[in-house]
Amino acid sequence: MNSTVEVCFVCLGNICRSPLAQGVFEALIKKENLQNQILVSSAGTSHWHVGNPPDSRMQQTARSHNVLLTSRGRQFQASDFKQMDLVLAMDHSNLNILQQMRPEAELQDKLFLFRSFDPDNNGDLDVPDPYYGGDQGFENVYQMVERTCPKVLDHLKTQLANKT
């Protein structure tokens, strides 16, 4: 396969949920030897934490599951839609912000809620922001991300197959 697909996980500040999704997803594609075909990034809809590493509590949660978070906070830009094949918002609030900045022609089948891929979402499509909560909130987010990423990977494998 010579083709690549690009996915970006997006939350508010890009220090908790989206860096975790990026780290878990990178570990998953590395395990399947797909890191040359699937490019992964994360971003925030706000500019508050640009350049910062992920929240230390999220880093600790990730490390406890043997996942390393190496991203730095960045703000999602409307121009990012052009290069991305899939943009996954972590909650409805960020989805609404992304929908407002999207170039209409660029978003056909590109922008989704992350948990729309979660087999256990039970109609709740938001990944809660653990920032102001306790340690259990970070673990709960990890569990959601860990079970959802394989379904996202299945979706991207289909996109890769269609590009060849």
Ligand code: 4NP
Second form
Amino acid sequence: MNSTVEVCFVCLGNICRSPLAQGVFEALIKKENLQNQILVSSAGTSHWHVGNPPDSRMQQTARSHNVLLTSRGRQFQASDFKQMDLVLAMDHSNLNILQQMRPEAELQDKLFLFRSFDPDNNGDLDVPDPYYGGDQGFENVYQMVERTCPKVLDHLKTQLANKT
Ligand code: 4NP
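Please give the other form, namely the form predicted in complex with the named molecule, since only the form predicted on its own has been shown so far.
Below: every chain and molecule of the assembly, starting with the one above.
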């Protein structure tokens, strides 16, 4: 079977949180040799950083954990919902924006908060925006993303199994 599933991580600028989630997730699926079955991307709800590489502070934090970030800023489009099996918003504010652009009610089962998969969320479902803060904020985002991505992968493996 040649089935694939596709996930998109979405934050505001697409230069900090969602590129990190993309990079960590890419490394995970490569390790499991699933890169032909699970397709991964990221996007922003804003157009502010379209075409830009990830923020240098996010790149530095990722590099310190041996993760390479290769994305370029892209703005999420309503039409992307059709193609995606899973769209994960990095916080409530971006979830609200995505909910408003969602073209059809039946696509609702594709859209979730990223941290709803975080085994250690303690009821806090936002990945805090690190852009205006210090280095610790970027490391904090890394820790959340690292522990959450394997749970997202489990979910996608189930979706993949249901497709084949
Ligand atoms: P991100 O962080 O949504 O995690 O990419 C931000 C990046 C840029 C801005 C805000 C948040 N900005 O205001 O330009």
